[in-house]
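One chain comes next, on its own, written as structure tokens: the form predicted on its own.
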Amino acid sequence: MNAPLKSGIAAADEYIERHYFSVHGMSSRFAAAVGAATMRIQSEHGIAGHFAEIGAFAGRYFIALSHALTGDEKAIGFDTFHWPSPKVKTKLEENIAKYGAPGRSIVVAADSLKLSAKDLVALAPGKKVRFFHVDGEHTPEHLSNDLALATHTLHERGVICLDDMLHAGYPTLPVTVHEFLKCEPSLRVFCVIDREDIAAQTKYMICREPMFDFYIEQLIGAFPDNVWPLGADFRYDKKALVLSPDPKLPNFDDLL
């Protein structure tokens, strides 16, 4: 993708277009635009709450979505800040000061396995999380815990976004997700955000079942040229949306 698509939020779009690759990280600009657009849609429909991210790292994706917040909403970022060195926490704080909204941001050094829903809610009382991005430790234990933490703090009309879902280096991560979803039948994957390259990988977006059609319809309206027409088959009664930077299909006209 030569240029990022627009989320409809001026501050987020400016950051994504001008500064996104100035910040260390691996999330794609396309995924950031889709995430920020999802938050814009939420705001337009009265869905208020915080943005939380497990695995904030140096802040590439964190800063993009913090620009989609309104009012007194906060961006809450967690990371162990151990890799590649403890310097990454300082870099995150510098990047927030340079590119983000420092007054909105709460940065916490913590292993998510040691966090509880009560701990998270206490950081910014009064609201739940409306968009929860999970990009933490890629182990079954951490991912299961992070999914539970996100579910227990999520606004009833909110979204959980999971990174690296079809990553060649972590092929079993979706197994953990599907096992978790079996125990949480009210949750559904409503959108797959296709990868840009081997580093900027696929994301799953999850909501509660009553919001499934709403988010699909809204995102189709926001990104009509990026809809992969075959959709994603999660064995629901209807397919989930697939958004791709290049939603091409092979041409089989000569077989018809």
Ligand SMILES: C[S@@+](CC[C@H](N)C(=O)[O-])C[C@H]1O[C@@H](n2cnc3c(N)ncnc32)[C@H](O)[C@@H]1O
The other form holds:
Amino acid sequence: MNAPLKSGIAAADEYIERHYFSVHGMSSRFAAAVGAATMRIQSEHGIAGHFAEIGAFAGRYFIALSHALTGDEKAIGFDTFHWPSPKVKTKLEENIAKYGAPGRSIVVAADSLKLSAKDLVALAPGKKVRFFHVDGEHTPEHLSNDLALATHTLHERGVICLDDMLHAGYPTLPVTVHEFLKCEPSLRVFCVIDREDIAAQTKYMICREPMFDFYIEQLIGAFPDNVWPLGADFRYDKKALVLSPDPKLPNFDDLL
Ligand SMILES: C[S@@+](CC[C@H](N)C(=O)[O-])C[C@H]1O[C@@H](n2cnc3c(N)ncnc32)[C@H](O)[C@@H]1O
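Could the form predicted in complex with this ligand be shown next, to go alongside the form predicted on its own?
Shown next: the complete complex, the earlier chain at its head.
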């Protein structure tokens, strides 16, 4: 396996390189590096806030991004912890103690459908969420609910990251996303993080429209060799960024 790309945060990169596959989970290493780099960029530009995740599971992605926090920022992880058994909550806590940032991690057993923005903010008052990873139940009802929760707790310059977009097993998930975005026109998908394999899938990253160019430019600077040159057409006036672990284009020069 190729060495993972670097986020630029030493603790996150060490975890992603050495321990990522010791922790059960589904997000790709590439997406972890891109997520942590996005949080590094936020810190460098004065965007402070918590990291939150719906669907923390055993902590694979949660731990990576918790290493990108600074100051009194918290990593807040929600899960029902029913699947594949209640043992997964203990496993998450053990993994945080072993590989993560226990002092800044808050683990909550909760059904996201029953969570309000007020509940979330009360867990770590004084700051909003600057990076919200939505990776819970994949029904339209859950995804719409989780997107609304993320939107209502998001820092105005923050990022919502959605897992399992364009997944062969969940082909209608993006339909729910587009329906949601129609009602929240100031939100835009600024980046598609391409999949690594069927178990480590594509993510969308979303921000408010005034931050669209900022995040694209910053991520191109961070991952210049991973930019897929054609971009993603969400029917905006400008294409969104596509970052891929393998950004190849077929070569048809022999037909010219
Ligand atoms: C695919 S796993 C998450 C993987 C993890 N985010 C990672 O990157 O490794 C999906 C998780 O969502 C959780 N989940 C499902 N429905 C939920 C709900 N209504 N509220 C909170 N978590 C939920 C499941 O228990 C499961 O642990």
